[in-house]
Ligand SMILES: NC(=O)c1ccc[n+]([C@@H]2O[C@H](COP(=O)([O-])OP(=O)(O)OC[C@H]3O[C@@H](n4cnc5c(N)ncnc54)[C@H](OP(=O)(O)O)[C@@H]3O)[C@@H](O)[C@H]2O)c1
Amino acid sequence: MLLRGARILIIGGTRFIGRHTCLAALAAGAEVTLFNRGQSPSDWLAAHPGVHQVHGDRDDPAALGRAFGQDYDAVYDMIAYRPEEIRPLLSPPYAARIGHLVVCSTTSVYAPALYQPIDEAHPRGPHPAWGDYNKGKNAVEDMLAAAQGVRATVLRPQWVFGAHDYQQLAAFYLMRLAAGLALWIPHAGVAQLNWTYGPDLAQAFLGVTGLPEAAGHAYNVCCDETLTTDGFVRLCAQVLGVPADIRHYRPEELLGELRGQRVGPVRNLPLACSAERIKALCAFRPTPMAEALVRTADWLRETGAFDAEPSTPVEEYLNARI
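Assuming the form predicted alone, can you produce the structure of this chain alone?
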């Protein structure tokens, strides 16, 4: 686990997952350096003047050199999407400056599932639903698996949600429920999947840090509850105390320019995963989904997100046909 006084470098770190991880590391007494392009709002860092920031692109050798002006007990890489992005960290001079490299990957690296829930023994490989994202993340993991002389651990979250989620994964559903709008779910809404609460993922980064037995391994990181898409919406409605007006549609029946567009971030794709391996490794214990959703809803309410009435072109089309 992360020790007080540890020196941490977070590559990416001001928007969502990196932000939660930065705050968790500070709370644990770590010395934190952020390396990012400086393009995302970072006003929240004003309350943490001890955080050192290095602005630059990771593809720029000079910027990377500035970020590695010292040795680090751990480096948390939040934004490795291509093998060429991770390669410099596995080679001199940077590899020797990293005590433990922890890389954020995704459960989307798995090949089409032969069984559910998916654990880390399930093979990685191409998946038609995830395209280039799957290919890039798998290439990164392949490079990490082949690396010599670097203690590296991979974390695989799934559908990460919580405060500051700029993709609005859970927020998409919470905002519509709060506004009393119908929620359109593709097909029957029975695809089973898991979610990952952002602060839990941050705790996973800290939890695996420095553990020799974590080196060379990958770990799913997700909540314990496996929910269908419909079940997730109903749980969101339950924590808000509102009814869930769930309606189903067939995406293939959409017309014209609407075809190929989706309502909501979640696909009609089963991807139930198990996080038992990381729970056996360290003190990682995921937040119950209902509690995590309450916290997310509270943040949305505080930021005024519930004051808007969101809609997409597909929703407008479907609502007009009711």
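Instead of the form predicted alone shown above, give the structure for the form predicted together with the ligand, please.
For this one, just the chain is written down, with no partner chains and no other molecules.
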């Protein structure tokens, strides 16, 4: 679909993934409306006076009504975690006013995998490690799959990283490496993962928009490279031009209040994914991981984030042991 002049509503478009998507949609010439509560900092929008903002809670019917002051060629829902949240978009009067609904889900909807890598044919289902997040996202996807008369597409990113990532998924590793600190990795560091670069996910939203063949389908969105945890850390070190001081530990050794805690934000849940389906559908081409990490590191440098380096309690414990 030609995005120039397309009217796009982004529900939750100010913080991380939504922010990248908003900027990508603007760059493509779309007319963007953002719907959010107004709690996340949005001073960056001052540089984009053409963006229309509606403030309100998505659970408030009156606020949702204000967001639908016009029809939209596409609605990007960044923050549907429960079926109650998505239901109004699939019902009158809004369903008929949305040309294409694209919903941000997650690869955490998949049931535990017997084999890897997995693609979209792998069954969704309960996953003990993901609890309510998995249940809520699956319920949202169930509702989308059952919806009649709505053109809806689901995107499933994995661990998302890049500029503005408040969870600091990749930044956690980059910051420690830049500071010359040891990185503690669970077990032998061989768990395999794919990552999703935030700006790539934004391109996936744009890429599927308006494609009739995308309706009723879900797509994994991730970088091509499947990396072990150690491999990811080594790649981070390589792009920074520093040595990687990797140390392994056994999470079972953590006792007392450290039990169940992890060193950093990324969980030790191996999942190798394939994004070949969306690559076959549209022009989506993921950024090479090394390049995405360089850009993330550049952003951390520019924002001074390399200077902030608190240790997590598990790191303090492990560092004290050596």
